[in-house]
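Listed next as structure tokens is one chain, alone, in the form predicted on its own.
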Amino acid sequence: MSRQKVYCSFLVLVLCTVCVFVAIRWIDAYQKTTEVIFLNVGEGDAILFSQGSNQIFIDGGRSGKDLLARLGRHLPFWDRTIEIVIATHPDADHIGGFASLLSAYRVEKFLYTGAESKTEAFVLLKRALVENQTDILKISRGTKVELPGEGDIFIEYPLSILPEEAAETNTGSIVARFTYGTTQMLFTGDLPSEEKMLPDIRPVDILKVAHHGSRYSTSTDFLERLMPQEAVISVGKNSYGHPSPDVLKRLEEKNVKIRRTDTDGDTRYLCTEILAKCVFAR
């Protein structure tokens, strides 16, 4: 063999080496990273923890095919597979995207209250669940959903699993707790009048913002407790006034910096381990 070719055969050694190692460190990177986007679905719920190939889902709005199409943007092509789906009720605006996310997606577990209801986004859901031999668990205070990597979501409200016929779907609605590094997160679905319902709770640095802004949630005396630096509300065109010109004020009194999703869209945090906290991205 000539020098030439000794040479040349030497150098895509070392560009091969070169180039696995790089893959290997952006794969290590990419498993590490967190992102929690509340993806903007209109006048419901949607959002998404990401972690690597490892996603977690609380609530999937109204329209599957908004759910679907927003989620393209922020998963590669070839991850065809949600670990987790939490419902936080069962109103349609909560769930009625989660359907078609299951025709389209291999869901492995489904985290709910035990609260129903015979809407036929209920009825295509747990037709959908069955159909797909999706785990179905029911969870209340205490549960713990883990990330692979740093963090984990921990049940806040209801106190325990709640019957299938719930009177008033809202009021059993979940209340979750995300911690990573010294960022906490609260993500409080449609509970209205949070200050009664969970009158230990803690501070956090971001509030996700009860039932789109609705005025019988977000009270000055649920804010003075939580003392929020930042607070997401997920909205769309509605005929209810979401969010409320009172809660809009109620914040902004409070100093909190507000992020709308019919207004700034999918609203991105990222996590890394790096930084040991979570911060706005976009």
Contents of the next structure:
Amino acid sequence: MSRQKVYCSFLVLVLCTVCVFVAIRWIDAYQKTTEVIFLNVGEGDAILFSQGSNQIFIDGGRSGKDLLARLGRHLPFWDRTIEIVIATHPDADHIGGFASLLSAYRVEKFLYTGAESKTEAFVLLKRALVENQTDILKISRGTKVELPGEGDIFIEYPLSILPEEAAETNTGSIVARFTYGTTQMLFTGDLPSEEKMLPDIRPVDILKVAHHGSRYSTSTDFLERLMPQEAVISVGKNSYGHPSPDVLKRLEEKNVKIRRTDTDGDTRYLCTEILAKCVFAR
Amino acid sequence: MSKDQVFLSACLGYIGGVFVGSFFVPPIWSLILGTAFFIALLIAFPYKKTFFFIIPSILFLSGVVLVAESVDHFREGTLYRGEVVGTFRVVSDPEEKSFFKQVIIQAQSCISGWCPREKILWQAPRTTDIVIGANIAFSCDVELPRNFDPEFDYRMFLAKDNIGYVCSKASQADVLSEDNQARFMRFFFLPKRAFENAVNKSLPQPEAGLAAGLIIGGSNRLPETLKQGFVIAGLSHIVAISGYNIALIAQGFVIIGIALGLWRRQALWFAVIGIILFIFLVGAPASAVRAGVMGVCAFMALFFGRVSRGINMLLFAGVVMLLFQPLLLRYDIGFQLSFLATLAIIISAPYIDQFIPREFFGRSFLEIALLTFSVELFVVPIIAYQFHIFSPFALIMNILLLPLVPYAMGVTFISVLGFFILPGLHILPASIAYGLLRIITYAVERLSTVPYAVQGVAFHPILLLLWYAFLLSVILLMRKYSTHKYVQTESVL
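Alternative state: the form predicted together with the partner chain, after the form predicted on its own:
Once more the chain from above appears, this time first in line as the rest of the complex follows.
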């Protein structure tokens, strides 16, 4: 073998070793990273919790195309499994994207309150759940979803499993609290008058503003008891006037930092074991 | 006059007639007067050369009459409207829209007082479980398509596909038992479905939507913002089945054929069979068939390097398509772009090959860049006229990103094959495909955030005609110069 070939082989070997080393370090770091991402899916909610190869969704926006396009930006292309999907309530702007999600990814468990709806979005979702043989579980206050690493999601509302026929879907919306180290996040779905509905209101660091910033949610009283430092509004182009200027004013009065998916795009919080908390990351 | 010239003038006669009839509806008396004048001319000058004009002139008149009749039929409200009840067949692959499922149906038999010959565009509920070929007991108070935007003739846009009516809410739509035709049509679309499913499961969105668009056509799988981004970048043509995509696929088949040990000519036939199979794979919609024919024309011309034969083939293909549907020339932007892009490739490829030096580093890149430039010269004016936009970055984006397209298509195809054989086998090719597709989506996403990436333009159609007349003159001059040079070189040697 010529000297040149020996050098080339050595160089290739070194490069391959470096690549493998970098890949192992990256996968290791990726497995330890926990992210909470409020996806910019227009007027609707879609929140992704990602910890290594484990993913949990709270709501799935209105459109499957938008949901999958945003998800594709945060998930490695080889990861085709979503471990848990939680539907806060059966409105189209919260479950509309799930049928497409189920057809493109393997979804292991689907959690919901038991409330159903006759809307097209819910009929399509039910059909997709049956076709994909997804495990369906009804949940209420007390259910806890523990992430394999640090962090858990605790269901605070509704207080019990709901009947299939619910006249008003928003009032049965799931409220979930995510805890990671010292960080507390509250996800309020579309729940109106939270201060009257929730049995106990404890302070949080980050609040997902209810009902895309509707004036019937996020009252001053609620904010005073919750004392959030940051608030995320999942909102898009709409004809309802979301987010309401009243809500924005209330948040500003309490010096809450407002982040909006319509103006800021996907809003990402990075949770690390070293800091033992979640911080905003672009 | 050679046979080729007679053929060329006959084709141009018909296409010219369709063009004139599409834009200016001539009064019947002018046609009669024109015919009388022409007959008088033939009697007064009974020379052989005069008779050569008979066929093109007759074809010109037929073109005018055919297209004028079609325009009249759809535009002037000769269509009956009201409630229609009967048995209908689904003739298109249902397409998911934001708020409904778009289904095109054709009447089989009616029990109402009238039965439309034209197709109906039905906005079915998204929960409707229906597939192509299905027979349905259908009842609806159909309407004529309405033009919501004065700049866009929606009614004629649908008319080019022979769709005359819209049904926004059907009072009855029950799927009937499957007959042989329905079964055949459903099986016909199985490969397309399986392909889409495999792409969806092996690549993340929106790259999966782009990959499906590149291979089986259509931008409807892309999110609205990205779709708009492709328009801004002047790249929306890559996600429509066009002559360009077909020519690429044909080239791929030739490479495979030669690798399998076929001779050049055998490989060509292998490619033609491959294209036919490919058109079946995508469900053989009319647009794909048209693109297939044009793509094969371009590919044959490139393969044999004969400009005149390529142009004749393309014109003949155009004539056949316009015989079936004369409205395509004015109202089908896909037809216009595909035709012009193919023409640009056929005309420019031999010159590019002739004028750039034989061997140097980066020759293929320069070749692609020049070919893209010539295609842009033909298609940009029509895009600007039809969509009222001009993208200053379109040329550079096309030059930089188009070379990635054949590789992205090829690796996606291998990945899908891997998925079919054994899911998991697809991961390596899918990762390469993802990398290539991500470069395209990244560039498009970045460009769409650049200010002034797209400019609004509006101009008179006469300017468009002048531009194409200018291009034609340049081509003729180049042809003359090229022939002259060739003769001189021969004589010197």
